[in-house]
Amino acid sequence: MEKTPHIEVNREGLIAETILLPGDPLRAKFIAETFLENPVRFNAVRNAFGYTGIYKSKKVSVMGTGMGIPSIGIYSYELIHTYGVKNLIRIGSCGSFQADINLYDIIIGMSASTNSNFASQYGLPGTFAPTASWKLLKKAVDIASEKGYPVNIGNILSSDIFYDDNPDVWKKWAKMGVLGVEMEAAALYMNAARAGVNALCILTVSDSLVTHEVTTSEERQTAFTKMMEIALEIA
């Protein structure tokens, strides 16, 4: 079985065509142990735990990607090009930019603005707009509606900077209607677009830049189950 520098799978076909991608590897472990039947761990390199199991008779994988665009850029590229993954669903936490989006609310990233230079590699004669797969986006919205889970759909910011030297710079993005900030989706969307596969980012609000409310690390790891259920149902 072919291995990459960051993923070591010892059996052909162990990674499913649909994979959930939380940033936190322990969230991947929680999802596997809570939602999947007979989960098998396929990766532990750098403790980026990856598992494959069965959810409602369908094979599904889940793997932690770490923090930031470079990290998810590596993992998503290898999953797509070495292991044949076709549907990549990021499930993560985010900070809210809007007063009416509160802790634990769900945001689905229809598009992902960014301050990253990731798109420069493509040599495009303009500015690329990283966008979710309509196929996955529609499924997620339909599933959320069926379950009665309210969702906020729109533009998010994938930032390279967590501790910005200008603590109020987020307000400029908020004025443009950006719903919240995370650190990975733009690279995922670009890798998927370049490869012709599907990607989506579903987020749960872990903190608010408006009210300064925050959740705990334990809550971020285990309590964001609604977005997990939406992502799993997509599979």
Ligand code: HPA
The other form holds:
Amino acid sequence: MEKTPHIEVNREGLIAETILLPGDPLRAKFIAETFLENPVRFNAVRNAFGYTGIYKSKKVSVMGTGMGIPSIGIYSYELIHTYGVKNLIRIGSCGSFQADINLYDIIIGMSASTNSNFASQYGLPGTFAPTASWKLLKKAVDIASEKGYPVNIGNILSSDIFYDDNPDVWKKWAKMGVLGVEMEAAALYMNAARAGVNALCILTVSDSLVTHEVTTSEERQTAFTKMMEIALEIA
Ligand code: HPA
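May I ask for the structure of the form predicted in complex with the ligand now, the form predicted alone having been displayed?
Once more the chain from above appears, this time first in line as the rest of the complex follows.
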């Protein structure tokens, strides 16, 4: 079977049509071992661990994408174009830009603004608005409301820069109503849009640019479980 440079799968059909994409490959391993029945590892190239297993009788995959737009750009492209993945759900952490969005709150990226040049490859005569799949977004919102989990839904920023030379530049995005910052969703949404497949990004707030608070890793786990439940139920 055809393989890609960054994902080495040795059996046809080993990657499910729906995949959860955390940034951290060890988080992918943890998710597979904790939430999936009979997880089978399909990839270990560059330690970007990927697994497929069963959740509530449905086949679901989970794979680490690494950090940043180039990295998720590569993995999501190969998953979509070579391995036939149709639903790509990023689960990650973000920094909050808004005073009323606190640590551990959930943000769902309806759209993803970016300072990245990723969209230039399409040669569009204007700017592109990277947007979540309505189908996945609607499901996520329905599941969250059934479970009684509050979620913030709106525009997020996918930034190429974690350590910005201008520490106040985020305030310009905040003034435009952007909810928070992460580093991958815009590329995921663009790859999915270009290929006609579905993508969504669900985030847990791990730090606040407003208050400078940060989470501890155990505290993150609980909030993370809620986000996971939403993502797995979509699948
Ligand atoms: N910036 C960018 N990405 C992030 C952040 C942040 O503050 N927190 C979690 N992911």
